[in-house]
Amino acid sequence: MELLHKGKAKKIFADSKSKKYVVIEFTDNVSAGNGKKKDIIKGKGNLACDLSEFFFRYLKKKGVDTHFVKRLDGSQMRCTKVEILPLEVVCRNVAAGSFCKRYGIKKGTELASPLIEFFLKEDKLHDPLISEDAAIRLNLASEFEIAFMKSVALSVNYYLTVLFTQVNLTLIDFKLEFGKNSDGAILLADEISGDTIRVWNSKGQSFDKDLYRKDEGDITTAYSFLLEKLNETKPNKVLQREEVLYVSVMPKDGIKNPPGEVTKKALIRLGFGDATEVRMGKIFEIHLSKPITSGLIEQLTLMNLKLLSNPIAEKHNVRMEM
């Protein structure tokens, strides 16, 4: 097969039966620190591709996109072949690692809610943490599609804590890569294992690369573990988790706005002279039952077209959070 890349810890193969596919292969290689500490451990390959073919198949069962398609012999699965965004997306559910280190947290500080950040992938740079506004002016990412990512992580994280609680581990953070498909689709591809993943138990007990870095345990052990309590979940008892979606209709630049032309002579009438010009529009709260998808997104359009909004007078955006 014809290498296409080589990573720090996966090598991408082109597919000999379609060009629509990839083949990854996961190595026994493992580095810490940007490449600074490297080892080669003996089916470590093997444990990152069983533990992200079960996150995958998991997840897909759930209404998520992802890469993947086959698993096949080995440490190799085939998946959709897509262009890697430049991003790095981490879902903090509780301080560790370089978030500690960054705000002077203590490590173990459980976070009010679930905390999204993106990291500018460039190891040249050490993947430096980077702003949304940073990233969508840098045309790194549109906004529409940080606030995609942003609503996917929240799924997975979601979907992955409630798997974790049942065999009583808990979810600390975990880093996600998305691509875009031949069709422009964006997908969640890389790999979820005990490389990108930080999981602990009631003790505070590290099972993933922790132990690598911080030399307090072997990760085949630990990783084998992991996959050992997966196996014990019950991935059926998981409740979707409910998803909205904000549609906003406006009327277009140049159309008459009655309604808001009566809304800026009430506030004028009321003091608030400073108003030059009030618009109104509506806007719709759709409540969904399975994860926002590329295809999702396409089929609301086709909605807004026919349904929700006047595409002759009227404009539409649409948000996943508000």
Ligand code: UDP
Given for the second form:
Amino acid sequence: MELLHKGKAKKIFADSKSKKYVVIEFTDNVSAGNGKKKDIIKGKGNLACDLSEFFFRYLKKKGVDTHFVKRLDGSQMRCTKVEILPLEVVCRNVAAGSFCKRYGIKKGTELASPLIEFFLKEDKLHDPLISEDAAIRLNLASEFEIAFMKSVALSVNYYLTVLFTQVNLTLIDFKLEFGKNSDGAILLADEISGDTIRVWNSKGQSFDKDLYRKDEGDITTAYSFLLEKLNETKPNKVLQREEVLYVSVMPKDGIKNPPGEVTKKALIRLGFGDATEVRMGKIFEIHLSKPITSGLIEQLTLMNLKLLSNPIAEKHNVRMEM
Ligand code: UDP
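Taking the form predicted on its own as the starting point, write out the structure of the form predicted together with the ligand.
First the chain shown before, then all remaining chains and molecules of the complex.
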């Protein structure tokens, strides 16, 4: 098989069957501190592949669009070929790792609600934290793509958190990567394994790569334990999370908007003399029982043109946040 890319822990090969796919091989290489600490740990690749397969299959069942296609022999899987976006998406429930160092927060501090952070994938710069605005200005992702990745990361967080809770484990944080397929759809890609998540038991013991990062234990034992526990879970008992999409419909620029003009006059009458123009539109709040996917947005955009708005006089916008 033709080697397309060799990463720190995975190799990507061309798939002999179709140009639409690649074969991802999970290797036994493990590294930390941007490659400062490096080792080969026998069996790690296979376990990371097993865990990723478990998570991708589970998330697919819950409606998340992933690149996973089929498990192959050994530590390989067939996946949809995607172009990886140069951003790492981290979701945190509890303070740990770089978050604690950056803000001087005590490890184990619970966050009031899940936090999404973006990191620039650039080894030379040590993958720095990047603001959403900077990622957009640098054309690393569009505003819509940023919102889309956040929404999927929050869905993944819900589905994994609930599953881990069934076996008394806590999902502390995790990192996701996304890629675009040949049709431009954004899929959850890369891997989800002990290498990319933090999971603790009720005593605060880790079952993830922190054991390797801090020389505190054997990761193959930890990853095997995670797999064993995940196989005890009942994925069907995890309820679908409600997602909300917002479609705003506004009169196009230059089109007269009588309701807005009436409102403007009323505002001025009430003493709000600073209003120079008021334009009135509408917002549809669409509740869904499945995570948001590129296909769903496409479908909604088509329907929206026909049903929710008048494309001649109005412009519309699909959002994941109000
Ligand atoms: N993570 C990862 N790859 C990276 C950096 C982080 O998979 O290059 C994962 C890490 O395992 C953890 C989460 O992302 O589950 C948050 O990591 P953090 O930002 O705290 O960085 P770290 O302490 O791992 O350097």
